[in-house]
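Shown next as structure tokens: one chain only, the form predicted alone.
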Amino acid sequence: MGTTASQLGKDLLSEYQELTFLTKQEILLAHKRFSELLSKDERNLPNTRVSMERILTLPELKSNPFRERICHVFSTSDQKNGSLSFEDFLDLLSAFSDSATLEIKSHYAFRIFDFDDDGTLDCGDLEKLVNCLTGETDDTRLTTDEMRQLINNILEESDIDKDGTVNLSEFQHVISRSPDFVSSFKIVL
């Protein structure tokens, strides 16, 4: 699928919309936005990636908590520094769409969450992702006791086999009862 960032052809186009939950509007828009993160010279490259520092200026990631782990779960980089190819970037996109699954959707927010990349959300997984969500400010950070109690909390409601930690299928089963849950995991351009 090595195109330049220039051009997106007719085929090419097609075979995008059949891989993702994308609209062709909704592709050949991502490719205008995501050209116009990269500079003249690289718009010309087969296969060009944009930093993470590039895309994290987007307006729609600017501002979400856990735009950092967004990019390194979806950049294929084998830097593994969260950069961005423009297949990478129609992933994310794909994800976060409205018509993409619940079951999609689910599967890329515990990959999110999953901070250490291990495949379960332990007790360390869910402070940080506790600590994203209420913003790590002295006025917001919560006490050692009241993080110790909430990550209690979501362990007794989630952990179903009582191991500890959060599996992929139980973090699934805790979403299905979360009706706003594929509302709120989005991203529109």
The other form holds:
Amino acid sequence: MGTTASQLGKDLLSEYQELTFLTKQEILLAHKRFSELLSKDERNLPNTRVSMERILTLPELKSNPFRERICHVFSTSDQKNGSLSFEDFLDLLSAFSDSATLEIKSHYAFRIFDFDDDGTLDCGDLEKLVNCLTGETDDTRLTTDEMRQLINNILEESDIDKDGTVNLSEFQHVISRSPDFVSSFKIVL
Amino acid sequence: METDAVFFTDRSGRITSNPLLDQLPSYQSLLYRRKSSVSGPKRRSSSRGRLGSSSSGKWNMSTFTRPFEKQKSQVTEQQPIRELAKPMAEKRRDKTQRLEEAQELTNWRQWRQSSRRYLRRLRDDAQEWLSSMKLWRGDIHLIEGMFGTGILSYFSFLRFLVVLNLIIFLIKFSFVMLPIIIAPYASGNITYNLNDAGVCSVYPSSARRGLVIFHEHITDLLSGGGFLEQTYLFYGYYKVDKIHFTNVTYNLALAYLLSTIAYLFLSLIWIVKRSARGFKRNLVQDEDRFQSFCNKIFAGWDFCITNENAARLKRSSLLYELKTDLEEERIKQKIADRTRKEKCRIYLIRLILNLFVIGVLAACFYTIYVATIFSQEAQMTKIKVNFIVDLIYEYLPSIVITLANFITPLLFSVIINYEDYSPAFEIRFTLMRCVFMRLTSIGVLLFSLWSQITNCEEEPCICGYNHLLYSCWETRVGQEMYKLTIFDFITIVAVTIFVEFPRKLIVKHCDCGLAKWWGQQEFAIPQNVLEIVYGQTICWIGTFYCPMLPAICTIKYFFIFYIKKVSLINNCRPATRPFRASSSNFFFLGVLLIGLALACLPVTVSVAQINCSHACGPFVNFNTSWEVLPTTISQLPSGAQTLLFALSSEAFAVSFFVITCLAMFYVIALAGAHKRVINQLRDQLAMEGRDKRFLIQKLCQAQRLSPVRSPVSKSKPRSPSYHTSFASNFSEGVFLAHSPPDSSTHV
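Having seen the form predicted alone, could you now give me the structure of the form predicted in complex with its partner chain?
Below, the chain from earlier opens the complete complex, with every other chain and molecule after it.
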């Protein structure tokens, strides 16, 4: 089930309201912005997927260092190319909305930060994460020593069972004690 | 992790999950929790296949799956669907499944479920409507996109103050001004305060007579004198004692006092409630580290930033912050390694510098005192020199306070460099000093005013205050507060227009070295917050003497929002050291609470101690403003009287205090016990993890020795296994010497 014509049906709208954290206004706005990404003839087809390149032209995602990871995590496409259908897009906005629960946000945050998709955040994931945050060029990276010190500090704070990686429960535990997470993990159209 | 010779490399080199680990109960429960959100249809079948692999029948899957199914149905009944982390198609499937299950339930349960759903939807709609009514949503969204959540917290703080001031004004208006206004229309009979012919109750009119020159109107408007003095604006106008309506008598004096207490109380409760949200999270942290690296890394990026420039700046500020925090760790190490001689030297330097700071503060306070006295005497002599000079005399205390508040932060930030604290502590300490300076200067102003008011030529004063100079001293205090507010607003506007805009123009168009060194304006959040907390403290103190001051402050903050927003977008760049949203909220509300506490003090002293003026105001018939309350209580029926006396007696107070202390000790002991338990559990968890890895290694070794050996059927795509990294720590793939059977008991 996807969007048919350029208008959303009332039943569909209330179903989306029930299944996501978005309000009616937000769903309609999302529909409008999503339709703008489609070309004229694609708009009338149901269940169209927008390729990752076009999704990344949205201003909310364009400057985000995790934009590709976000697309991969929320994409349900079979080819694993990061393309999003309208419902994937709604899932994305719902997870990033104001009223989403901490559990949902931390769950998706974990998957976004898990760069190699192996279910845990190990040193490689953390290093890629820090580099995304500080910038990709050589003069904006931390030195190797600083990176090692930083990763040791992170693991010291969050790795409870001392196995050298952060799994989902440990991540959710450390996020529940992080006061900035809820306010920063937010995208509003 | 030691590499083990037990495990063979998969031909493709990819990691396949260890079937043994997947059968562990901990993995099963995690697998349920985020069900197949990760795996598509293909993966689900493969995971089912893995579940079914019961190696040599030793593991009985059925015993594991049944409790999990029961658990699942229990949980899904309670948790709304949208809180499950799954894609939309699966949520839809869950919903239809639940609806089917709901059909099987009894009528009572069905009704309960549907009513619960209805109430939830109602609550969501109400919240949606409320949040759409919020002021300035679009502007704040724009600022958030350009500058991130740190600066956003300043603007939402400003919005909070606008609403707070509006509510305070509504309280004052509806309880004090409204009855006076509607009395003629509601057939109310106003009794005014008795004007006994004593010398204390002489109140000369301050309205200007004769031909009034235009600039005198301006002076009056800016200083609150002249035509503004005998208006609703100031305390002196409310000479009403009681208003007799048809059925009820409205005691205005009592209402005036109680509304003051009410707005102070309301502000306290609202601020505490607002800070409780962030405070809870801060308290739960059981590490005494100042900064938490996890918070900086995992919650470091503001996902709401839409501006490319802002993203680049955010990256550089994050880099700067990480580098300085890492350096701070190294500095802490250095501090711990200090020798005794160095420590003595540092402490001596700190002592000297602190004495210097105290000296500077004392000098500033003395200057304010002198300026206030000079200004009061100049106003009393009534010799008009010149329009501008008169205005300067009127505004002298405000000017001195503003200058002092401008110079001292610069001085403090220079001094702190020599005191050799850690960078984080430096920032906090400088801020504390600035807060102290700003808020105490108001107190010094009030103190000098009071010393003037209670200073008579013949001691002791006949009326309790100097009635010759100050026939209505509350109005005079109200006027000073009014002047402070107006001057504060003028200062903010003037600094923005005459300092920030030219600075931007100079830096943009002029390429000289001075411009480069000066740099673009940084939006310094702490200084801006201190400014508005200072204004709010004045408002709290001044509302008792000038009931319309909250309305003036509302309008003032309304304009300040737009001025600051324009200045921010056009002139400023984000600070190099970012101010985190959570610690910002805590800081803002903490400083605001200090301001409130400091504001309660003068109001309490003037209500309870100083004789109210006999010439004006609602408390003419009483000695102090507080006396209205005991007088009213003595007129209540005796039952209520005894109850109130019991509540205010010492016995009640002491027992209340003792009970509160006991409760506090209990809670502290509980927290200590929990902490110990948490530490024990942590150690246990680490030990269990090690045990598990050890046992699995041994098991795999043992299985390897068994003769049956067949390769794994297909190379499965890597799926996140959300358990400990045992499998993924190995660069080589891993597989067990068993083929997965076809039985698929799915969870």
